[in-house]
Amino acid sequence: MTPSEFRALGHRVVDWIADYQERIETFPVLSRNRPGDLLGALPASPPEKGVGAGGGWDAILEDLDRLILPGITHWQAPGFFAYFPCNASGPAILGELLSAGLGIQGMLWATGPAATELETRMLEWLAQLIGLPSAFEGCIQGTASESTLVAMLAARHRAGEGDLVAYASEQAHSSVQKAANIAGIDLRLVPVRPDLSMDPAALDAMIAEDRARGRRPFFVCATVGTTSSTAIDPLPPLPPDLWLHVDAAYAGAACVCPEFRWMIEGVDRADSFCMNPHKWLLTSFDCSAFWTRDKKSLTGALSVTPEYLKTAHAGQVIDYRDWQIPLGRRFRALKLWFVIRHYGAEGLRAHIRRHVELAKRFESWVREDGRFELCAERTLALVCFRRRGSDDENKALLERVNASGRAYLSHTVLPGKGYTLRMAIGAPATEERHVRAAWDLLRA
């Protein structure tokens, strides 16, 4: 493809994106594909000739209407509650566009010196936005899945030897879990207060306990805003040699504004800290900020340098492949430097509260409906809540809602709540006319 050529069809399919944009209520929130559609309509074997850039080009579009569209569920879709959200704004698709155009892979500071380098700054400009201690320094991992795998490696680097065993609330994401069993760590869950936060005297216990036994308990993982409800777990202080990660890749978000900083109170104590941008900061995926306090275990961990990865500048400079599992990495930086410089930290703030205000009303709506209640305090903009009756007639509801095709919501299982509907408010293109009109269709 020439670069003419490029430039036609690339005008294309950006008209083709905004196209989606304007037209993206239009579409069923959750697809309606069934198992194996998709396979079906594929051709079994690839085409021994290509279409080139020509007329050819018209048949992959028409298909990318008449066959994958139909199987997407519209996560940008105003209609969308069902996880927290996984934004994507204009600013952020055009850095992406630009980074797949210049094609870099910044493993080594030598192989994309301003990738590494504006990701540095990213990281420090996002720390001052949260509100972060300047001791943390940052990196971009893909998931808050893998930033909880790399703090758990370093801190097993610095614990050393013996029988190591980490913790975690029962309410904690099943990521840290999988760390745990990639990591061949011990994790125990440690028991949650009514508000569903990690209870601090039963973490205390436990690691006494542990130490009894001649264990070595070494790494916590706090969460900021819990999958299910949003609770907050405390910073607890720990021993110096038990390492503090912090989990807040969901809320912490929202400590761009200074009146949800008390979230992350005590976070000068934590060793490691994570967040995503592309949950609900207007960032599309993947970009989860990382950062840590102990930045020589965390290299120590997962520094391997063969002759080959040397370079004149090594001691210098930052190889950001050193901070993470894998060894290649993407111009993920650009995307989140064009947000930035696009919104500001007024519209980072102003985006984040408005979703804040929307879900306050929804709560509220719910509150003076006798046929409902709420099922755990509102801490952000995730309202959960349930149709007072039978786990089987929520099932029942929210199965209904979702083949509606108006509103897609999710649930989750709370302790002593049994089987709750999970609305997340936080779609960039949601208004309260759509917060609505999924009440409306709960209510019908």
Contents of the next structure:
2 protein chains.
Amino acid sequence: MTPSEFRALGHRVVDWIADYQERIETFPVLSRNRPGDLLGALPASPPEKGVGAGGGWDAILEDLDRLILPGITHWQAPGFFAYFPCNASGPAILGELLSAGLGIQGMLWATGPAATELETRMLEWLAQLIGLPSAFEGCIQGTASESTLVAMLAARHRAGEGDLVAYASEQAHSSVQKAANIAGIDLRLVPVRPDLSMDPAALDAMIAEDRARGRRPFFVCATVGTTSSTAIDPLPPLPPDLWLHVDAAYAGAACVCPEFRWMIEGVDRADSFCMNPHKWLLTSFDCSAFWTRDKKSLTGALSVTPEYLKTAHAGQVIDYRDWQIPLGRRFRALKLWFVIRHYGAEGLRAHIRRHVELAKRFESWVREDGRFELCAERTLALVCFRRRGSDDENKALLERVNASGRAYLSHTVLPGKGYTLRMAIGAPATEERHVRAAWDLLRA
Amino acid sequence: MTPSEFRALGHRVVDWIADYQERIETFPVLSRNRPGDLLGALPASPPEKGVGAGGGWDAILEDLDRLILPGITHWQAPGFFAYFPCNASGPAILGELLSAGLGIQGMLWATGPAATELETRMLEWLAQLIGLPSAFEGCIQGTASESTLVAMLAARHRAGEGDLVAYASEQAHSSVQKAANIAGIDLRLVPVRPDLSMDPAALDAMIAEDRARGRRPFFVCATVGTTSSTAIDPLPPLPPDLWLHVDAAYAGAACVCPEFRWMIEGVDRADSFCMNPHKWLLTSFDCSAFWTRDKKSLTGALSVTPEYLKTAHAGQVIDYRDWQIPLGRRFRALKLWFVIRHYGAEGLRAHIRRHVELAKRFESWVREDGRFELCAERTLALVCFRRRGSDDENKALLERVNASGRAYLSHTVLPGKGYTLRMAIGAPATEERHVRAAWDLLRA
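Could the form predicted in complex with another copy of the chain be shown next, to go alongside the form predicted on its own?
Below is the entire complex, every chain and molecule, led by the chain shown above.
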């Protein structure tokens, strides 16, 4: 595809996206596709001849509307309340576009000096924005799952030999268990208090018990903002041989507002910290920000250097490949740069506060309606609630609302509360009228 | 950013990329930045006020030229010969743009039915294109590092308890060692034959030796196209309790041409297979294609399902989160769809053959010049060679060529050959005149 063909098609695709943004409310939020609908509509074999850059692209762009759109669950729709958000934004989309257009691979400083240094600076900016101490050095990981895994590997590297034990609360994200499974490490789940946060006394007792048995406690994952209910684990003082990782994948974004920084009180004691700008900070997936105060253990765990990856500046520069599971890296700092410059600290704070305000309103409506009950304390923009009645009635309610196409919620099961509906407000396009419409739908 | 603001800025960014493509030959291939050049030019703190969608974007786009471009090592430049290629292409860039524009996250079938089913079909297409048997089921991973890791985890899951041992050749990619380190598994490196491919007799002997010691051999990684020299490991018949993973990250793309399928002779015996369309198949990074014949072991190793990830269709559909390390997923099948439809099987074969032909020509020039020698057999589009003389002379030669800005090569060290220059031809824009210019530069 020549530059001029790319230019013409690029304009058409940009227009398609702008049109999509304009008509996003017209689609059912949750796709109505049944399993196999798209698969059955696609040729079983690849074409022998390509369409080239001529009229063949008309068919491709038509297929977007005909085949792809019906199979899209619209994460950016204002009626998307199902999962923690996965914010796209104009500046971030432009950043992804440029990253793809430059087509570089920044595994080493030398293979992308600008990618490396822009990333270093963006993680510094982000740390300042959320109030993280300057001792933390950061990089972009793909997802919080990978951030948790690399934290655990760095901790294992520092701990050395022994019968290692890791800890996280019973309400920690499944990715903590998955990381432990991958690394082959034993993870023990710590009981929670009534507010669903990790019980520090129970953690202390488990650590003491394991030590008494000759085991080596080495890693604690504290969750700031659990997936089920946004519970906030305390960041406890730990013995120095334990690595404290803070998983603030969702809630960390809210720390751009000083009034929410109480959630990470004690973070200066943490060894590593993760929050996902791709969730609630307008930076399209994937972009998980990961920081550590112990870079040496991180790179000690993850650096393997064959001859063909040796470069002249090694040692004086950051080679981010040594901070992550993969070798290769996209130029993801561009989208973060665009987002922060476009919105500024002010704009990011306004974005968070707007959603929290909407969630407060939704919460008050639930509280005022005797047919419903709140299931957990609201911390940010997630409201956990249920209809008074059986789990099955709630399940049926959720299915009816989601089948309407006008809103999409998800569920969890909370200890002592049973089947719970999750109303997670966070799409950039969501306004009060959308939240109100979802509530009216639930009541109807 | 409103849709109409996005539309206007999107057109400008598309134009910027098209202009970049047109002037890519004017930049030094390897960035001339010194460490800290960009870092020092960026503000230490984020802006309080955003620029919004007004004239502020003029400054951002100017900064691309002023700050970012000097720090770019141009992977898409026709003079880029340093590493295995990282092909971008118009269709793939448009796919990334659309993926960002839709902004969905396809962790579960329900959260992106089209993303899931398009990916299933694209991996079927790709399997047909490279001649992989239909028993293989595939998905997109980020990188070959992750493909190797998930293969190893699936194999461990199937093997169960015991003192597990994995094997790969001494010439295997560093990511195999890294995957073993992550999983906490012992990896033994198998000696190579004179052509730098894994010695099957040595592998058999090591397996027998380990069994005799009561250990459990469970995993063999065969490399089809090593990074240092494109050596091709044989795909040996293995006892059924060993998992055979084939890492064809680079060379697998060449299997779109029937004349190169000898390299994967015996692949029907493999348990998993990886090749990276983002290397040499015109599909922008990241896109690593991974297939397995034992999906059950893969998902057995990687599935952790909390309540909040349970959906109605579980069991009847594919939830690709269970095939990979991360939970979240971008809609990467779009770019693969665009690439295959744009180029067709014919176009992809032509792309590969053109680069192999150029490499042959370069190889013949090296052979004819008494001052140089070839260091390994050329298999595809990588030529390993050196100037007759000391390692230091070769190191100096490489540095001078790379400092010229007109070509960028890399190096390795080959057993018995010492410091070796790697000329890896594979950028879509590379033509014979660029290869010739690099050769003239090397000779001069």
